[in-house]
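The chain below stands alone and is given in structure tokens; this is the form predicted on its own.
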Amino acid sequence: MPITPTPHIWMNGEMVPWEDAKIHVLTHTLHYGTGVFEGIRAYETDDGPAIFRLTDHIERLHNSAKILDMPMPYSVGEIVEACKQVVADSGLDACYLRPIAYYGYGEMGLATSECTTDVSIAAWPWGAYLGDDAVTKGVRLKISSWTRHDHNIMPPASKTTGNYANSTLAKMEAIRAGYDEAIMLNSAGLVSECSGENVFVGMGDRLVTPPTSSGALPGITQHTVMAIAADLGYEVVVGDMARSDLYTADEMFVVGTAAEVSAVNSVDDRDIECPGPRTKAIADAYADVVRGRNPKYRSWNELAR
């Protein structure tokens, strides 16, 4: 999706004009993929723009850096406040935020011990990642030929920039084959996640979502949906699934900050009821939660101004 510029990008404590927010071609992370990032959404609420689960996202950013043994020059609280500053400066009522920490210019080579960490935060308008009608019409999924990272190859629990080469290969393979998104299996052949979303599958009276041990990123939207599902009286189980479980699913949806809650209408051309009743109910409830219309979860809506 094309990016619409906003006035400024926060870079290492300063608001820099959008067109001047540049890095050197020899920036370490550009060459080696040793950065960490987050995707966060701010929504329009009755009280003004609110960033959904902002602190949880920035805590995950710090955890990602810890997994990479990457020093962070700013605390969780400092980055949280910087994100609010960026949203307020943008003038937008709703937007997508991209905080990223990366090794900057000055050192080259695989060792990072002498590298310094830079942090930037950008915001821009961004619509539904898998399409505006993904909740109602659903998306077509393809099992990827690319295997999800193993824990001892690239740590999938860290939202690492370099990890997403794996996701990009899977995503583009699916798109070129005429599908909307890819489902990735791990080295044991079990369902892990999509290229950028967590998976929920209706199997009888339960909703099943893969565990982090399968290689899935610990999703904040995944956690949100599990809480919403419990409120609606649905049983959610974290458990392993084979690809055949997807083919025989009663219903299925994928979730993520960018994709929100998107229904699935088929996997490898096996049709799935779309949208299923639980999918529709959860999607509707999620839309209320992120916009501050559910008092139980109001603390997740962090006002930007």
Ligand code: PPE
Second form
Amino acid sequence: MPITPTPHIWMNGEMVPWEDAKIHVLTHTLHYGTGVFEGIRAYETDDGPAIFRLTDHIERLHNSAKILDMPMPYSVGEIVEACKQVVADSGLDACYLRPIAYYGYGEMGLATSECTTDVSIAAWPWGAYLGDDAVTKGVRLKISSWTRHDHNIMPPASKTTGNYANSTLAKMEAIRAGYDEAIMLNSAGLVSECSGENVFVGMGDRLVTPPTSSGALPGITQHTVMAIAADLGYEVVVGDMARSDLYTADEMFVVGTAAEVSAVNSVDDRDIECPGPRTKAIADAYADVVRGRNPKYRSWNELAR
Ligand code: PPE
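Having seen the form predicted on its own, please provide the structure of the form predicted together with this ligand.
Once more the chain from above appears, this time first in line as the rest of the complex follows.
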């Protein structure tokens, strides 16, 4: 998806003009995939632009770094403030934010003990990740031939840049085969997650979502949706599923910061009711929560200015 520039990118504490925000070709992370990042959305609210669950995202960034054994030069609070500064500077009411921490230029080789961690934060407008019709018409999913990372290969709970080579393999295979998105199983054959979203499946009177132990990212949207679903009176279960559970699902949707709540209309060409009643209710409630229209969750709307 093409990026629309905004005036500045925050780099190690400086607001750098967008076109000057460059790094050296011998940047360590470019070679070894040793970075950690976040994807966050800011939404227009009655009180101005608010960054949804900003602090939770930056705490996850710190956890991702900790899993990778990467020292973080800025505290959660400092990065939170920097993100607010970037959104305010962008002049946008709604945008996508991409903080990334990476080992910079100066050292080569796999040992990172002498590396320094650089941090940058960019913001730009980003529309519907899985297409404008994703909530109403739904997306077509394909079970990937690629397996989701194992915990002892690359911890999937860390949003590490290198992990996304696995997601890109799965995504491109699905797109080439004419589908919208890939869903990955783990090495035990159980449902894990999509290339960039967590999964919810309506089965009877329950909504089931795979646990972090399945190899899924501990999704912030997943957590939000679990709270909203409970408010709406649905029983939500965190549990394992086989691919056949997807084929016989009553309804299904995928969730993520970029994708928000996107309905699923088929898995491996087995049709699924779309959008199902729970999907519609949850997508509507999510749209309200992120825009500060639900007083219960107002503390999740962190004002940028
Ligand atoms: N799983 C994966 C693999 C993932 O990348 C995301 C976010 C999620 C689950 C959902 O997590 P959360 O955003 O906390 O609800 N995917 C990001 C898009 C990746 C991309 O750059 O493309 C996102 O939604 O920002």
